Structures are given as C-alpha cells and as structure tokens.
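Next up: a single chain in structure tokens, the form predicted alone.
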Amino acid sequence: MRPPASGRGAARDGYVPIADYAAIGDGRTVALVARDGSVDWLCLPDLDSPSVFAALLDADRGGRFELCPDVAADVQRRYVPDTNVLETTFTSALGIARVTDAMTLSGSGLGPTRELVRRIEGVAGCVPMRWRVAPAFGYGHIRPRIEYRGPVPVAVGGAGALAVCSWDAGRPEVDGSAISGRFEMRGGDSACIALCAAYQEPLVFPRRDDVERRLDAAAAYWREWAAQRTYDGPWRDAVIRSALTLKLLFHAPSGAIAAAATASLPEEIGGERNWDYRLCWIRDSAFTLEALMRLGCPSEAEAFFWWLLHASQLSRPKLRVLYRLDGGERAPERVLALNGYRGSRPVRVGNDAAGQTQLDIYGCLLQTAAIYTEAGGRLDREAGRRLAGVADLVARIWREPDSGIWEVRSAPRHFTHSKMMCWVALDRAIRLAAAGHLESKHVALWRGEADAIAHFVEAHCWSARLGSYTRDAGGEGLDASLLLGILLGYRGPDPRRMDATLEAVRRELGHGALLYRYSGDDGLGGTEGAFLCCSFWLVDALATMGRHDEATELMAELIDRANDVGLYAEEIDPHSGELLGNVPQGLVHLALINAAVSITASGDR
C-alpha cells in the first residue's frame, strides 16, 4: 500500500502518475522519488544495471523505499534551486516536516560508493513519520536476505548489498525482507537515513556527520555546475533544469548519455509500447552536442564526442542504432515477469532496435562531427579516415529501405527523413573535407550521391495532394521528423516545399501545442500519446524560419506542460494531460534547450 500523503495526482492500483516522479542521481545511476515520498526506481550499481527498487513497474514485487508522514498530508516539492537535490514538504494537521533527498557524489563522481541520503527536518508541530526499505534485487526476482552487521541492518541479494543506516529515525525493525522504522519529527529536530550500496565491493558504514556533509557538498556541486552554464535568455529556469536533468543522464565513466532513466514505462496505459531507454542512441547525438555547446559544457561535449567515436568504431563503418552506456554493442531485449506500470505489459529490458537498419544515424554522426569541429574541436587523422569511411558507406547504401528514426517494427521502407539525413551525412562530409578534417579524394562521389538523394526525395517523397513531403516514398502519411529537414538545412530545389511541410505537419499531426509523431502503421498494436520532443522541434523550426512570435507563444505553452519540478516524460496524452513513457526523457530536454536558444537567436536578428 502506498503511504497516505496526498498531492496533485492520485495513485491508481498502487501506481502514482508518471508526472509525480522527480529524479536524483550521481553520474552513475538515477533514483526516482514519487510525490508521496517513495523511491520507486533505483538500479545499482549503474543506471543500466538491474533494479533494487522497481515499484513503478510492479507495485507488489518491485521493491521501494517509503518515507512519509503516518497521517494524511499535503505535499509541495521543488528542487533546491539550481541543483539535483529534491526537497519535499509534508503539511499535515499535526505539523510540517521536510525531506531532502539526494544521491551523494564521491569526488569526481567516479568512486565505488553509491549513497542515497534522506534528511528529515521538523518545521513545525509534531509529525509522526514512518519509513520502510523493501529492496528487491535483480528486477524484483531476488528476495533479499536481511542480516545485521554490528548495529546496521544490511539487505543482501546476489552480488549486491544495501546497508540501511539511520539516525534519530526510530529503531530499525526487520519484517521479513524489509527494514522499517517510526519516529516523531518535532519542529527544530532532524533525522537522517542513508542507503549505502555495494556491488562486489566491501560495504562502508558511514558516520552521520560525513553523510550530511556529502549531502550538502552535492548541493554545492550542482549549484556551481549550474552557475557555469552560459544560457541567460528567456525560460532560464527551464533550460537550467533541463541541463541538470541531462547531467543526471550522463554516464560519468564513459561520457555516454542515456535516453531516459527508466525502462518500460508505457506510451499507452495498458499497452505494449514499453521500451528500455537506459541506452545511448546515435539518433540523439547531434542534438546532444549542439545543446552542450550552446550551454557551455565543453568537458561534457568532449567526453560525449569521443565516446561516440569510440563506440562507433566497433562496427565501423556501419553503425548500430544504439549502444550500451559502456560503449558495448549488445543490448538483447528480454521480457521480465513483472506486472508493468498499471498493467502495461510486456515489461522489457534491453532493446532489439539495436539490430535494426536506421539510415538517419549516419547523418547524425557526421552532423555531430561538424558541430564539434566548427566549435574548435580537432579530429585526428584516424578519426577523419573513419568518418570518411562512413560517408563512403552512405553513398553506397542510401537506396536501401530502413526502419527509420522511430524504429518501427513493421517492414523496412524508404522513409523520407532517412533519405534527408543521408543527404545531411554527405553534405557534412563535403564540408568537413573542405575544412581539411577529412580527405577530399571522394568529395566528387559524395556530391553526386547527395544530388541523387535530393532528386529521389523530390521525385518520390512529395505529395501534391497533401502539399507536403510524406512519411515515406510513395506514401500519403506524415511524420514530424520531417521538421528536422528545416533544422539541419536539407535543401530541395524549391524551399517552399519545406515551408508547406511544416504547415501540413501542424495541421495533420497537431493537437494544440502538441504533435503526434506520425500517421500510419508501425507494426505494433495500440496507440500512443503526443511526442514532446516533436513539439519543441516545431518551436525550433519556427524560430529558424524567423517566425519568432509564433515560436515564443508555442514555447510558453510547452513549458507549462512540465511536471511540478520541471521534468518531462517522453509523451503526453493530449486529452488528459497525463505524462506517458520513460522519464525523464533526454531528447525532450535536449529539444527544449535547443528551441530556447534558437528563439533567443531569432529575437536578436
């Protein structure tokens, strides 16, 4: 049973709304904290490891860490300004208590320790509190064994161990495979609970003063990092929140960035569109590097770019659609025996999209290299040789069908966006060669094939009836990814065609400020919500086309669609406003950042 704290969203069948989650993390993994004070998601030791808390995917067996008043209470929460430290205030008839949640950082964030700290403070009156740590290792499949090591209860499961250290939070009690406590929080008092995790490492039992010092140090680290960001335009708070969210999704040891913090949160409640996003997509690379450069994150940009080149060399010149956070290629998809968020099954981890053919990723890689070099980055001879090999590959394979940017599970087809991105790949290769970063011996070939791609798109991917480019060659569907043609400078012989496509996308896929991804089949049953990154792409496209006022108005509407702490999931139900899909989703926050910067630039023109 979930705790009695009340808030904006009501729990259904043991599950809170996806919008009720906030994220905290340490550069290795991310925990999701529900509005009612329950930590319902945490994978250890890394973000893509099996979970120890997964109540958001199975309320009965997934495991969680509850901490809340033992009486009904209203909830207000926020991030401590410019940090990834969460502050939740419970107001009951008996008094007010505040919980501060963070994952602490060890030096550079690369230490072996994983530490989740929850500090409880009495603000007024006397509030009865209760807590319960019920871990379930291995995605809920390993029932923990509880043992005492001295005075500290430790949950052990497989190669993992979790020490539950508490101070002034009541006497810990062991109940089966859970550890719990009760205490009263009076005004001016404080208590603390720390979960210290180890995986094939010796556990460390910290002192309270060290734990709280690390909590305060984590807040100071985030504030300092946020203060170094260079964006100072409209929607500064939303942009900085997005930057801090992306920082949570970065895997500090490698420089990779996960698409989202979660797996298998549904795109349709009760549906089958449930995917693991704890992987790094090549599709996101250009947006990532552009946003990092625009925010003034040179070290993160450098790390990500060279991770990208390292990962992609394993399969060169071909690319995988996605890679694990450690750069590995294999991410086999499997189904877990969990009930799923509000019965949304199957619950999948891993992602078979890794083995699909997705032609647009080559344009993303070369666009990323172009952004990197235009910002002053240098390519060594080997990197330049490999990128030229990628361009040669595109020149050979662009005529093949693929699964497209959205990785549909229907038969491959000739997606218009994929063809446009092949054009982008060759265009950027030509530019890189002109700047001396690639050898120029194949430039004539690249230019000829780029012209052939444009001819194909204009001849086969335009519908006179729709007055728009189409989702695929010879089809009559639409796809919001066509907006990226505007953002990435695809140039057909008639620029009015792209203008008309923007209007057709708004008309056919729009629902107010929101956009669905595409029309037509994708090989899956059920439906999905509006795709939030597409709406921010529309804002970006309007700003790029000089339609500043329209872009500004739409941006303001989208900013209001974030949850109470400024986070976005992948999708939103346009009718109910409910957030859907994995959360927080990096591509949405990347698109928000880039749209905000583009609007600022368009206003300056």
Given for the second form:
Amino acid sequence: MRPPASGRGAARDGYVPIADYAAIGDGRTVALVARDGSVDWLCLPDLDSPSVFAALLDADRGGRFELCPDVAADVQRRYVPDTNVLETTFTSALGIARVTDAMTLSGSGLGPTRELVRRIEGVAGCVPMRWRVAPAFGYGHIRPRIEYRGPVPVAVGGAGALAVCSWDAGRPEVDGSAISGRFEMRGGDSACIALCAAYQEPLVFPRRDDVERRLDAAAAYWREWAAQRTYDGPWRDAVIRSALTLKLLFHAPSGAIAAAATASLPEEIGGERNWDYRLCWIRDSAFTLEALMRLGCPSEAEAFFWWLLHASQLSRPKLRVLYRLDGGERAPERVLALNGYRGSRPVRVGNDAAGQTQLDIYGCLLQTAAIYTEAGGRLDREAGRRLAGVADLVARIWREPDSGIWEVRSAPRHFTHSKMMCWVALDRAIRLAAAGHLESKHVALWRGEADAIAHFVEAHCWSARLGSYTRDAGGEGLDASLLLGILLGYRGPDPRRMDATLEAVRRELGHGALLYRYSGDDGLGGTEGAFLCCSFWLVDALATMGRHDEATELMAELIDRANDVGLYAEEIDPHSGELLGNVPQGLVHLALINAAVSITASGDR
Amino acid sequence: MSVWGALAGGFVGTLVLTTTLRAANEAGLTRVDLPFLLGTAVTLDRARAKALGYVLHLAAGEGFALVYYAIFAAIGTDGWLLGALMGLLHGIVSTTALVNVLLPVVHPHMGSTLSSADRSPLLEPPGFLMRNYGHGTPAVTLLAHVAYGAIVGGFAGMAG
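Could the form predicted together with the partner chain be shown next, to go alongside the form predicted alone?
Every chain and every other molecule in the complex is listed next, the one we just looked at coming first.
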C-alpha cells in the first residue's frame, strides 16, 4: 500500500479495510493501528469508555493519530514475535523507516495512567515523516481544548486529558484542535512520540528514557507470557497470536473479557447490523474457560470464573445475557451522531441484548463451572448453592421461547440450540452434584427435566426432510450453533442425528471452509457475512468426531483468512474475502484455539 | 462519655452494619461483602477469608469507634444523632476513598485502575461509591454506616 503525501492510502472515503487494523493494548484498553500508521480507535480510560480516536466510525469527526512518511511508501508490518508490540516498516524511494507501536503496562515507578508509545527508527536513507494527533473526546462530541504545560502540548476534554510528548520528532505545532509535527528520519536515528493520558487525575509527563524502557518492558512481558503457554501443536503461531489477542481483551482490573475491542463495525457495509461488543457475554464463558485451561492460563481462568460468579450474583438465579466489564448489568443501547464505518449507520454503543431472554447462557455457566472444577478448581458452599439454584431455574423455564444464542430481534422462539444448552445445564449440574460440588437433593428433578428436554428436541426439532436438527421447533431452517451440540456432548437417543446435522449444516450454510450462521429471518434488514467462529466450530466438531484430515484441511483454509498480522473480525465476506464486523473478535480467536487443540488431540488418538 | 461505652457501641454497631450488608446481599440489592474483601487480603482460601474477614472487620469497627470517641471528647458532646451524622460521613469517606481508592492499592489480590495486562485480579475493584457491586450498594452502605454511627454515639453517651 502506498500512503500518498496527504490523506489515506488505499482508504475508500477515508476508511481503510477492517482487515487493515492491528491491535495493541495494555489490559485496560485497546488501540487499533491501521496499515497506513493511523491510530483510528482508542477509548480512554478503559476499553468500554467513550473514544478519543474513532476515525473508523467517522473519518471526519472521530479523531485519529496519524504517523507516516510524507512520501509514497510501501508498507510491511508484523507483530514483534510473540508480543502485542506492532512493527510497521515504510519503504520509500528515499529510504526506510520503522515505527514500533505499543501501549505500555503500568509496572513500577510513576508513569502515565495510560500510555501509547510510537518509536520511529531510521533504517536507511532519509525519510520525511509527519504526524498529527487530532483527539475527539466523548465519541467525537467533545472538541479538545489545546493548552501548553511548559513545552508540552496538552489536549483537554471533559475529565480526560492527553499530553503529547515527543522527542526528535519535529517541533509540535497546534493547528485548531490538533497537534502535529514533521521531521526527517535518517538511517540510525530514532525519534519517539508518547501519548500520555490521564482521567480524573493529574497528567504525568514522562522522560524519554522511561518511555522507551516501558516500551521494551512491555515487549519483554508479552514474550514471557507467550512462552508460558502450553500449546505446542502445528498451529502454534496462530494459537499464540490468538492467545495474545484474547489477553488484550481481558479487562485486567476485573478479570472480565470483552467480546471485541470495537463498537458498531458493520456486519454488512452500509447496513444496520452494527453492535457494541465491548461487553462480556455469558455465552462466551465456557469457550473462554476451556481455551484458558487448554493454553495453561490458570490465573486468568481463576479471575474470569470468579468474576463471572460475582457479576451474576445480583440477578441470581437468573442471568443477564451480558455484563459490563466492571460487573455492572446496565448497558443501555444508544445511537451516536457519527457517520459510521463507510456510512454504516446507526452507530450504536451499549447493547439492548442485555435485557433479552436467552436460555443457552445457563448451560454455558454450568459448563464453565464443570470445566473449572474438573481442572481442580474448588467451589465454596455459597457458589455451589447459587449454581444449584441456576439448575433449578432451568428445570422450571426451559419450556419458554427465547431470543437464542444470536440474539435475534424478531419474536422469541423455541430455538433448538437453546433447548440443547438447557439439557447441557442440567447434565452438568448432575455431574457437579455427583462430584460433591453441588447439593444433590434436586438431582432427580434435574435428571427428569433433562430427559424431557431431550424428548422435546427429538420430537419437535428434527426434520426428516432436511435429515437434520432444525434451527427451531417446527421450523425448516438450519443453524450453525447446532454444532455446539456435538462439542458439548448433547446426547439424543440416536447419535447419527448429530452426524447428519453436521452434514446438513455444511451443505446448507457452508461456503468452502466458511459457514453462515443460520437460514431464515432474524428481525433485521440486510445481510451478513460468514461467521468465523462457526467455521472454527465446524473444524472442532470434525476433529471431535475423529475426522482429523478434514478438520486439518479446513483449519488450514481458515488460518489463511486472518489478516496480515493474524487477527480476525467477527465475519468475512466469502466472495471478496473482506473482514466484517467488530475486530479483533474474541469468540473467533477462542474458537480457533479450541479447534487447534482438538485437532492436535484427534491426531494423537 | 466513656471509652468503654464507645467500644461496646463499636462492637454492636459492627454487628449491625455487617448484618445489614449481608441481608442486603441476600436480598439481591448489592454484591458487597466487606469481611470477604478484608479477608482475601490475607488468605486466598475463600472460606477462611470470610471467617478471618469478620475478625478483621470487627477489629476495624472497634478502631473506628475509638476515632469516634476521640472526636466526641474533642468537641465535648456525643449522642446517637451526632454519631449518625459521623456515620454518614464515615460511609461517604469509605465508599469514595477508603474502599474505592485505598483498598485496591493495598489489597494484593484486587484489581485497580492501575491494573494492567501483567496482573490477573482475584477480586473486582469496587468503583466509585462501590457501584461496581450493584447500584443499590451506595444506599445500603450509607444506611449501614449511619446505623453504626448512631449506635456508637448512643452507647458512648449512655455510658457517660
């Protein structure tokens, strides 16, 4: 790609492809860096706070931090191996310059609350560089006030402030509500720009050697963390990249994990399927804990599991579909006055799915508890009592319709996957009771209701015409989430029905290695791409069924669908290969990890 | 006014405060559990943390009762109403500064605004007014502290 002297390289209407983004972060927030060197997304102080840079949702008003050559240049980039430190190399006719981007970790000593560091190094020749920090606080609604603290320009907006500290990067100039500079990068020279943020507290102005030391320390931390992961199979690079990406989505203060780093990136360009994923879904919990255990992340697993139990305490035994990263329940959806990615409106923050009824989440919670205890974790008596209460609730409410795993906005239905997950909930409760983690006085009830659920599924959710379980009771649609029945061990009276369902899903929803989510309506207009997590579930299901070679072949195709630095968005357009939806998406990376481990295990059998 | 009265009030007041919070917890109004938060600072065993936490919380209740007594003595007056006012102030300081700011910093297993990717917390931070533990938390906590203060003030006055 060749960024021109001004404006954005391959950008269309000011927007680069979603696949052009790489993520850096510090365990509290994530910045997205485009191939052309522009930081187009950053929320402060936390991942779910309002944005300071949101150019990916509004190229004009969103705010961004540009840093690139002032001449046309080819771009190559990579993560520094086994880290979340990004390295972008610009090669121009005049020379080569490299930019290293990272968010530093707090560590010891007095540092800024949040710190985004960009180190520029001259590799060869002499490259003219330019940079421009144009913050727009509060999702672009608060214009910054630019002031000086001594020689350092500071942008102030609401309770937040940003200091733009630069060394050997030209004299900072203030232009309206932006701070910019130009400089030449000669071979062997280096420059540094640090964006130091404060929220509800005074700014900290760092020294250059402290900034660079923290940058190097962050790289060392990520390398060390990656080295401790236990997976060593054929997909190591993709698995470690996924693990590092998930680590970015973990909210270090609480242990929660965000579904993705962004809000409102569209599932269809120009469409209305634009959702905020900076929240933690119960739906993802079992996959999360399984992946963490399989990767050898006991401390993250412990933190996540107990956060889950703490967060769900207030509404017990009912669960909310999702929780905020701080454990709160309320995430009211609202529409921002932004143009949206390539005109995809509305731009939503918050998520009204929080108030939906989804029966599958109870199975996810109890499966999570089962994974935790099978790995040696202990439940205290109160936790056991609450989980038993969840199982009792499932026994009472599984006959109700719900909005299903995909949170459709049409009328509630009897989704087959939801019923299967209710069966999983009761099955895991029975297992937990047998292992002494739950009181066993209700086991007979749970067993009876589990049988009743299986009877319902077999009687009403099977289509002889399709030769498959169906999306919902009495329907003729299909749903890729039925594959989870295989992965979570739903057992009907005839196991061949699951085998047939897998074939039907591939036949009806497949596009090569890719799968669409479901057939039929969902209460929304427009279309969407293929769902990448479903595609990895297919691989996982094939591996679980012992079809190792097929799983391996599909896995290789899916690994090739990642962007140039190994990240996935939620969806992909099977025809153009364009990534769609929020990025990076945790569920996809979780599914990749679990599929890779399953393939390795199936190869060992 | 008597220091023994204040200490007796501290004991009863802490029992009332702890019971109020526990009842609110069971009623689904809040997820706050002060003994648990204190206990996990010294042990990672969840059951032992709760037991130890009650002891630590009781000791803290007696400590605060002595502070109340010192203030009563300094201004030369006491009583349940003054105690209740001090309890209100105590509750506000606790939820905005002590538990929200100080505890996460000194607690070895609690997340804080300073936590970054190199840490995995075992306890979520309480947040301003401890609202991370539920929106009912500020009201319940303040009410419990007002009751504590009123009891300490009342006992200190009665003993005089």
